[in-house]
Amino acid sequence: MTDKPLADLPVVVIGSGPVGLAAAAHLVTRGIRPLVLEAGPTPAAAVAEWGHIGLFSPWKYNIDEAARGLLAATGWQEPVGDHLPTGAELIRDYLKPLAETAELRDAILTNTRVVAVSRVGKDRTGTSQRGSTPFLVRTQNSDGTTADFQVRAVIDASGTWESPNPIGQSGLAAPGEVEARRSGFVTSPLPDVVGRDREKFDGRKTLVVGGGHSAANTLLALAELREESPDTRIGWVLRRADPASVYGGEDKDGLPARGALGARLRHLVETGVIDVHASTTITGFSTGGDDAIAAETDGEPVTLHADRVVPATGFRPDLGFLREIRLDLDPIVEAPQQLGPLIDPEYHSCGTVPPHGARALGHPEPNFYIVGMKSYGRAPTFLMYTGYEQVRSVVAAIAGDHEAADRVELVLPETGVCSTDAGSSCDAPTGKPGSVDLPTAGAPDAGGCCGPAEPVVVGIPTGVEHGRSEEAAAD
């Protein structure tokens, strides 16, 4: 047990993506020492994996207020508010300068993976004085060595990038899928098709599996490659019978970049550039080194062939290292219990979520919070802007400022359309903070005009990018 008073210990932030660094900035602003643990070799390592992808939202929705305050003191030039950055630009012009501020640069440990979180001297069954006992955070460095840290609170902003959903049906990996991923036959979720990873796809046949906007991004990139290399062939595997729902609002979409993506994709399908395998499920991968992929189309067995398979099937949270922490999770989407009904994609296929903070994100474990994309569990509707509001509230709660923690300061912009057929608009309230009263399951969405409202895709393209529902996550 450490001899230091609990209040003198740092607060650990797991992950140094946009939300993790925002959490660290809010801690600094509150006079609390952050300790940021990043598994990758650099801050925002996961963002770097999709650095070639453009965000749907402009800069004005991508910068946290506390982070802006730290950066302003360095003479940082804020990017033009209406520009749509790529992931690489998000790092270069915001996250890297933020990580290099005097307040944060010595607080970030890279190549440091969190492998367990517990309480000093207690497993999850130990109750006595649990809330006044420091957390024990065990890490493993890239060289295999381990270290333990004692901290006063834990903010898990580790995201879901390293926990992709399987390609197979029923939420399970298809036979041979694990081996296919290890061999590289199944690639990363958002490969840089026309850049870093070009040689893997040039002149080859690629199957993209999934029905979200990450699938659309990869399909469009492959079509661009095909214009330069006509031997490149493109297949699209999705469970749904009609790809039209992936096209979104097109010219009626409230986010023009997202609408343009859908319109381009429709054109490529209708002109035969993309070969669509609708109503199809992957059932197995060959382990013999050939290109055969077992599948079912409308329940009938078929064999597909490809040189590469790109999984665009969504993500799920890694909860394994939290086994000794007392969590209260929604049994369906694996989000915090209060949040789960609001983001369940089976009922909120394009839903908006009221801004929320520490009370909705809390667990039976005092001073432990999951924030950011991971807080949404398996639901695909997370917004980076909402993540900034999460950590502002959570840090206020850790600091003991419960009035600030309960106050909602987020103002959401307008949404896009929520019906791709009718093209009707369903706007979330604008110019007003959202409500702190979380509606019960089955209650109307905050958008409140045409059923479940389209998500405001503000920030990282892991909102509607990676699937729409558990069933559609592998479409």
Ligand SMILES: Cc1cc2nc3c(=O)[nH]c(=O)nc-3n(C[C@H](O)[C@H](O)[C@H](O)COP(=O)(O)OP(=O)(O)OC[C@H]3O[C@@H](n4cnc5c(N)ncnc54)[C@H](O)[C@@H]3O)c2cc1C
Second form
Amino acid sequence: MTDKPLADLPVVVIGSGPVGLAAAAHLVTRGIRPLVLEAGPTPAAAVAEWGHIGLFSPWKYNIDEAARGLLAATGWQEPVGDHLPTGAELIRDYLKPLAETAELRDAILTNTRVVAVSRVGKDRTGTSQRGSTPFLVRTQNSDGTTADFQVRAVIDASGTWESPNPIGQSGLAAPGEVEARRSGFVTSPLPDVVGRDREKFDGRKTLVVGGGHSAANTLLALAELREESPDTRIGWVLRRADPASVYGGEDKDGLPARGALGARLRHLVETGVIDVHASTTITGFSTGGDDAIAAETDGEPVTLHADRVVPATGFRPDLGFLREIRLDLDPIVEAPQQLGPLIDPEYHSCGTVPPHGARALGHPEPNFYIVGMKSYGRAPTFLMYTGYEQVRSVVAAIAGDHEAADRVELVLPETGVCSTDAGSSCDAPTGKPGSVDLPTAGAPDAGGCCGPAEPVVVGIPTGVEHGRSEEAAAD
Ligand SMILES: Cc1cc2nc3c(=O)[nH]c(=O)nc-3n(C[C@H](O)[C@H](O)[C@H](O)COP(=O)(O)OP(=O)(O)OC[C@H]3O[C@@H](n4cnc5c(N)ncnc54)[C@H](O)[C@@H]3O)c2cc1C
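Starting from the form predicted on its own shown above, please give the structure in the form predicted together with this ligand.
What follows is the entire complex, opening with the chain shown before.
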């Protein structure tokens, strides 16, 4: 065990996405040394994967207060408030400059994947003096080495991007799916069809699997590719019987750009550009290297053919490396116990979760917190801005400032991005990024799921993309 007093050890932040970097900024602001461990080759590696997607939340809701403080000292030009950036712009104009500040750059280790979190000399069953024993964080690095770090607290901000829901039924991978993902036959979610990943799709047949807006995003991109390359063929597999719910509000949508894209998707389906396989589940992938995919339509076996399959079936948290940590999770959505019922998409179609902090995010394990996208478990409605309030409070709790930890400081406007009653998602297609006025929650044009205006709550649409499987949505 280290000889250093616990308070002299750093606090580990797992992941350097928007919320992990914000946590690090709050730690610095409180005079606590952060150690940010990032699996990817660059900070915000997950956002970089979906860099071609336009955000639905404008700049003014994407920047953390403590991060703004660090950046202000560097002469950074804050991006304009109402513009909707792409993921790539979020990195270029905010996350990269933040990661390069003098306070953070040496604190971030990239290519460093956390593979286990435990307590020094104690497994999960060791109770005596547990809270005063340093955490042991084990990493596997891209050069093949491993390392152990001893730290005073752990903030897990590792997101869910790397653990998509399986395509198969019952929340399980279909036979052959693991191999199909490994070979690239099943791609990553939200590929950049008209950009970086174009050659995988150009002139080929692609099946998009899923019934939410991630699926819609990819289908529209494939249709754009097909305009230039007519041999490109597009299939859409979804469990529900009618794709209409994915079209959203169309001309009634609170976000006109999103409504227009819903209408475009409908047109592509009705004109036969997109070949729809409704009421269909995938039951197996060929391991013989051919393009046959076993499926069931209305319970009857069918065979589908494709060169590529794009999964758009949502995400779930990776809890494997937390096996030695005492967690208290909601049994349904796998979010921290108190938070789960507030975000369960079965009951909260608009994601109107009250701001929350260390108290709601705590676990039986002292000084251990899951924050950010991962804190929402399988629920799809997470907002960066909510994450920034989470880490402000969590860092205050780690610093021993319980008064600040309990204070709610999130002041969100009485606006929201609500779906129609069709359901939607935080990655609803926004088309070419630009400036969009958010509708007022509860306003007639705000969409069917919005209740009356709720101050300090931003309504974010739910869907199936980030966690809840399409199967659950179809039930
Ligand atoms: C397509 C898309 C669009 C979205 N649009 C919006 C939007 O407009 N507005 C909004 O508020 N929210 C949006 N979100 C939701 C959410 O705010 C983002 O996903 C945001 O990036 C979450 O931040 P995070 O820091 O929690 O996680 P992430 O950004 O996912 O970052 C997690 C980091 O942890 C790293 N990591 C993972 N596992 C490990 C490990 N074991 N060890 C070390 N590092 C690890 C990853 O490489 C990654 O860099 C969107 C999400 C998606 C997918």
